[in-house]
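Let's start with one chain on its own, the form predicted on its own, as structure tokens.
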Amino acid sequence: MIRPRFACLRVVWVVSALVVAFWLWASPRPAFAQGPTRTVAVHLFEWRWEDIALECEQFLGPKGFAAVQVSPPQEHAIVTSSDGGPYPWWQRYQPVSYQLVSRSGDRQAFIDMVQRCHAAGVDVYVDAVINHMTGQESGVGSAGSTYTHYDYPNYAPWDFHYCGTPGNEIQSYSDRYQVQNCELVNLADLNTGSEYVRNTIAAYLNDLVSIGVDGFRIDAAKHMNTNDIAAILARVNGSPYIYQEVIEAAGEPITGDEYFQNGDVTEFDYSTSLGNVFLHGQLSWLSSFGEAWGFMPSDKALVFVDNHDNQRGHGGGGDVVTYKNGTLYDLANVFMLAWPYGYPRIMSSYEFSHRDQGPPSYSDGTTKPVHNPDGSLNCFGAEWKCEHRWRPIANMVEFRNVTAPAFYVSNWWTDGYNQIAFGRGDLGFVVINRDTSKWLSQTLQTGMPAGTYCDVISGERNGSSCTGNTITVNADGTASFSVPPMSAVAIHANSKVSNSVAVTFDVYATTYWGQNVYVVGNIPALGSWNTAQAVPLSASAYPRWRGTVQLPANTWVEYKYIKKDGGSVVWESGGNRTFTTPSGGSLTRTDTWR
């Protein structure tokens, strides 16, 4: 039987939490503005609060991320021994109390992180573990609280489910009652139908809302009755964004649509289906990817290429593309961020060789920093992977933001196998070459306005220049693409480095049979003085040779005409012809061969 002192303590805790929550709720909230075009979240799995704050300021905010999902912030079990070594990642999912003291930092560090992320324009979503407490039989939590199974600072033995199966464990996932009332891998299952339990959980969530938390991932939602979750959320202040972890499986009675009344739901079939296509299938199959594949409605789905569970084989597992797949992971994320379905969340993880392995840590279990004291990053190596900073993934966040108003697919193209391209109205266009050996060389209709665009996969737009490749869209919306195997190209309205001008080259030149006239010049659109890349002119009005080329506006151009007959090249005499393109419109250069 529980000690009388414990019953008093838990009442005091709830009252104290409500008082603190009211005080913080009444305090000025940090000013921030989430723009309507922020459309992508990122999960900084197991990051420390200080690192997340710095990442919001230095990268997530400037790159246009909508939100960051953080690991569970409550006091958790400390597991000193497991198959994957001490301090496994899943110890965070074994709550001991609702104090905000975890391996990521303490309460003040958490508050500071929320405020700094808000100032950077980034919302904060908390992974809320409210279905259960620990699977450990006893121990000391991350805030120093002692506990035993069914006896915690906030709960007594009568606050839990005892379903009557051996060990109170789930024996059959085809039995709804067992899934929602028995224990998942010995985790003490809270009786979320109890008014006391509902109020205690709501007090925890309200404490977080009062700090400024903007949304919650409801962990293990499938293991709670949807109406229990609804009753808890009805006690939560404001309108936080809610998304619930529901892993559907064939033949099981519990389905994701039961939980739509509470908010969005994680669409695990998206992850496994996309993984199967990129790992084993053909990208040409993706032309109707989404609800036509049996997925839930787009406006209810939170989607991902991988998450912290299924990248380790947990949580549905299946064919999932992860950082371990290298370039293929880039391509899968490029597709997700370009394809108009669901609310995408990018995974940012760490190197692991065992599925239970915890984050990069010191010997005492203290998590290593991502942002080093000297300002350098501990990313991309043998510890933190920081996938959200991989250029093709990071730069596609702006692509999704810019193309959000055109939430549909246009100008779909495929070679029938592993090369695809599609547009997002007149706001963006993406080309993906999953072929391992064949180049993608095509002139495609993009639907975009004429101009020169920076390919955001290969480089960064910097004002009117691009650190990577550029793509010229012609007046008719077409553009020529040359994409290497296992690569992609993406352009969007904000990656335009210059407007283009339709320049017609018209030269009077006589030739003999088999000889043709070309124009070549100092800019890429004119071959960069490479005669093999010179622009051919038409002899339809012979002896006048004509051709129209899209050139960047406000640009100094040097050019000359050449005659080619097989491998023979004849240059016209004299110096380079020169002119400056206007800011828009069209222009004709009328010349005579010299």
Ligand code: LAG
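Numbering follows the first chain given and starts at 1. This one's a predicted model, so the numbers in the text were calculated from it and none came from an experiment. For clarity, a rigid core is taken as the largest C-alpha set superposing within 1.5 Å between two forms. What changes on going to the form predicted in complex with the named molecule:
Put the two forms on the same core and the Cα of T510 is off by 2 Å or more between the two forms.
Taking the rigid core as fixed, one finds a CA shift for E57 smaller than 2 Å between the two forms.
Comparing the forms between the two forms on their rigid core, the Cα displacement of A553 stays under 2 Å.
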Second form
Amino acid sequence: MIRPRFACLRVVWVVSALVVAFWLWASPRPAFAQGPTRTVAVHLFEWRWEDIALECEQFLGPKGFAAVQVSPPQEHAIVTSSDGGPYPWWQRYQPVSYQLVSRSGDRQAFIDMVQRCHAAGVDVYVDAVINHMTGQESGVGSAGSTYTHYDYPNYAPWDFHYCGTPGNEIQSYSDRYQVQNCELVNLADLNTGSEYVRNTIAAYLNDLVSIGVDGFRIDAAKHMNTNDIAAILARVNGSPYIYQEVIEAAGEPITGDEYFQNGDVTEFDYSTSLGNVFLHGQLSWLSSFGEAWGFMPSDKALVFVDNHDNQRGHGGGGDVVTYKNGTLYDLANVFMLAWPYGYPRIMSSYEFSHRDQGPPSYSDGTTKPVHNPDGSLNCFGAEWKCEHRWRPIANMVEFRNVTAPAFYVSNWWTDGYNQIAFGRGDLGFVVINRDTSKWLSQTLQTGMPAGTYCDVISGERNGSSCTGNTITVNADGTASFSVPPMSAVAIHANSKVSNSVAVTFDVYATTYWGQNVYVVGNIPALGSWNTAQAVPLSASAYPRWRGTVQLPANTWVEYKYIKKDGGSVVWESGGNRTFTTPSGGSLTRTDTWR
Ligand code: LAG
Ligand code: CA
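Complement to the form predicted on its own: the form predicted in complex with the named molecule:
What follows is the entire complex, opening with the chain shown before.
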């Protein structure tokens, strides 16, 4: 599924089509008016608004992310003790009012974040907690509002469901009525069937839309009748992107497809199935990953390797891959981002040892920054994990953007176990070796145009150079790969470093029995003057020795012929032979041994 990156223009359309016309015309253009489709979201779980604004500017925008999902922005309960210490992350799933004052920052900081993310071309999705209020007896919220379990600034006791079970608690998930009208873990359940409640929730969402919010994750959607959600959304201005948190479970009456009328739905089976394959199975099983596995239609599915709940055993739990799995997590995300199914959301976490533990914080309970005041990053260590910045994951965002027009799998290959490779038409190709000990050494059909490509897993392209390994695609689309255990290689149309030229070396040289002729030169494809890496020529037209090599286009080449007989190396005399490769096509060097 392709997410147009223009979503943040919607609000502008409401203001004036002329303004849009001006933006499209004006120079320099805003970042979001050019470039490829953006197709990947990231959840910056528990990040402060100021950090998200900086992240949009410094990383998400430049790297091509479509959107960021932020933690619930509304006033929330303050929970001073839990099994995981004070201020658990989940206190934010207990709304007290719809004032935008939370652990992540205040209203002004929120507005500033939305504007700065938009300027960087990144949409903002809000986690909308609208099924319920708190699970507390009473308290004071993050904006200072006092409340009791059924009494809040916006709601009175008659605005809640009382389903009649003990404590009004959900007792049976096989009972549709209970799931939607009783309390989920003691959270006071709003009567979303009432006009007043619908209007009040819609006013909250409209406030966010007016600030520029582009989409909503509807929290606990399964616990609301789909038509209640529809009635609320009918009152919401514009057409924000909607995805609903529905955790489908075997034997339960409420299914994800009931919610398609309102928008997309989270596909939890994707996360747990991928976890099962990467942790306990074989990657060869993934050849038909998607609807054939019983998942919802691709264009309805919001997919993820792990989310903030199941990475810590909440929200249905499951045996999923998380940052704690290290390199395996890279590989699972590389697969998700390369595989044409659903709208992927990357998880960005913080280190935790207890499932209830809140984000990295100071002793007064305020959240620590990700972007330190001195400009350095508090990432990758014992606090914020910043998985979306792990190079293989970050660079696969561009892969998904660039390959979006070819939303299908081509040239699938597997060793039958834990090594797989596949292409995305002529726009990208990925090789994943999840084997823990076996190298993947194969010549594979990539379907890509000939050329030299930068592998975006080991580095990135910088102009016409590559900070990682390069892959040469031959004129027939094949390329040879040598991939160590537990790693991957990915190339795409925008990681091409140079076109390649098929150069035939044809030299007249007499040899004695056991002696062979090679060509060696200044560039890697010619061995970089290392005689052990010289290119062997064929004697089938003896005394002419011939061989064809793909060399980078528009490149200065120096070379010489050598003779090897196993032990000794004989260099031809004279200076280096030289030429510059053309911009494409092929050429033959016809020489005589000196
Ligand atoms: C969700 N999706 O549908 C969220 O993804 C999930 O994180 C939310 O639960 C849930 N719905 C309700 O918004 C989280 C924690 C719960 C936590 C709840 C409210 O997973 O564990 O419950 O937020 O904070 C906690 C305690 C319960 C207690 C309850 C009320 O864990 O034991 O009964 O608070 O005090
Ligand atoms: Ca409900």
